[in-house]
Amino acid sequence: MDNSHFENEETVKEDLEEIKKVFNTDSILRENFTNSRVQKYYKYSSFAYSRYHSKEGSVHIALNYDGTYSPEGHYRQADEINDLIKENSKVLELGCGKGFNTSRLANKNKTSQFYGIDISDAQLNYARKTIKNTTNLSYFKRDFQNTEFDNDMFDIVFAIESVCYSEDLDGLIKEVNRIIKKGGKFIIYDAFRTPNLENRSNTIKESVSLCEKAMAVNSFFPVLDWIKTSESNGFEVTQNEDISLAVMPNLKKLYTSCKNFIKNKFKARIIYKIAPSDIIKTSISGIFMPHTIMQKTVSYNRIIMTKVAESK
């Protein structure tokens, strides 16, 4: 299956079709994620993640850049990050989810200090299990808006595929200025609506907003309110770059496994029925986001920020 087939409005309309005789698409869709909500989406939906994405942890999608899916990719965005790490660093990242990434980074900078924050106590709890012999490297479990570190702290904060949950972009970039010193990165792998989707179809719009509430997000922020926001903060935006192909061979991975489950209409409708519906649900985030992808109304970027003045 190559990416084409993913840029037909048709093939959409085909798979909202297959999506509405198992779920109720429009429960689905006035769904509303607070913190404790996107804690009980991660509590149920660990088993999917191990089972069908990474049972090494990774709960991001791979970065492929040769257009092949492999396992390797889910350690690209940390490897990338790496490379701005300085010695005797002091670096935060923004949802550890299970400690895939600050536990990489820990063991390959044995000089600098990392930190990890999360909301989620089942991921936190799998993270400080993996580093009982890791001694510069430290689990919270704190919210984007209020990290309770101190000011101009850290020389680099990075985020992967966290953010998007977020309810409130001025705030969170201001916390992010607040413990950032000066002339530090804040470092960003995420997807983000982009223009597109403003003048698409019902069935596109449709199937981006139940692509984003399948994962527990209310609304990926759009690309250009987060740049904007962010330059209006005291961050200079060095890097804004669409990778989003790079993910596409992972993608295309979870919409086979996705779509295979359900094949059986009425098997799907019986494990929707007694499992945790966050588990099932993910499939309707692994069907739609290729599309989405393709169609361009969501794009998956690596923007990178320095701050080069106090938050107003």
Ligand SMILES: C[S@@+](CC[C@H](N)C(=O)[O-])C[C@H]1O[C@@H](n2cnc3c(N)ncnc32)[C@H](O)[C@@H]1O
Second form
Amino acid sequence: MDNSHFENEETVKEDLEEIKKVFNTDSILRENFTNSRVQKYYKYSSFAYSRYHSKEGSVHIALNYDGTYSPEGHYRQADEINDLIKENSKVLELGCGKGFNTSRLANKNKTSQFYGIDISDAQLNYARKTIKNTTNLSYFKRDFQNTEFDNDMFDIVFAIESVCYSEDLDGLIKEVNRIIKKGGKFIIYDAFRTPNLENRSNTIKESVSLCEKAMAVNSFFPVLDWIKTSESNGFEVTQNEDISLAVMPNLKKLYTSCKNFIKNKFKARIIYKIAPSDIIKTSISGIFMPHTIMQKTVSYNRIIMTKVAESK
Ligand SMILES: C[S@@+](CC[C@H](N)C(=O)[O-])C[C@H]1O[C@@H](n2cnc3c(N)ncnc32)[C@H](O)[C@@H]1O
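What's the form predicted in complex with the named molecule like, now that we've got the form predicted on its own?
The complete assembly is shown below, putting the previous chain first.
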């Protein structure tokens, strides 16, 4: 399937109509996600991610810069971060999920110490099982809004598709500023709303909101809010790169399997009724994600910033 399939608003409309035949979209749009609700989402959807997304434990979208899906692309974010890690560093992942990124980095950087925090027991239990022989990696059940680490502890803090769950952006950035050393780096890979969304049709706005809510995110942050909030809290943003096209190969793969799932409406409605609804609802995000990227209402960015001062 070509990327241009997702550029046409008519195809968003058609997919929205299909989705409405299976799901109660009004109730999905009304949901508000707090930490405890996000924990529940990952408890139930953990199985679906392992079964349909990555058996190796990635809970993020693969980066395939050459335009063709390859599972190797799931390692790409960690490998790019790896290039920034110096000897004897202390590195923290916020929202480490099943430990896919931290375990790879810890194995590649034996002189450095790695930490992963997450609020989900389901994710952390999986992560802990995979690191029995890795001595330079520890996992903690902690909220990234209040990490409980010492001041100026880390050389690198990174977050892959997790800080979109933040309920308080300013508080989060202040907390990262507190625990990171001066000169240390904060690296984020995530989805963001673009300024284009404001002037788009209700269909497009609804597709973006459904995409977010179906993966337990209240609303992706506008990328400019991230930049401004970081810069007013002691960070200098050295890179903000839109790498949306690199996520399209994986998104198209997910789109095809989610469309297959809702093809038989009767069967899909029954499964939606009897299985934990969070697992099934994820297919709504699977269908709308490539649309949001090609409609340029959501972008996937790599942001790298350096701490230059304490936050006020
Ligand atoms: C999409 S997954 C990404 C996991 C991992 N970064 C990866 O790349 O595979 C998002 C993770 O963020 C975690 N998360 C959400 N809100 C959090 C919070 N307030 N504090 C810590 N972790 C959080 C979720 O539990 C989930 O494991």
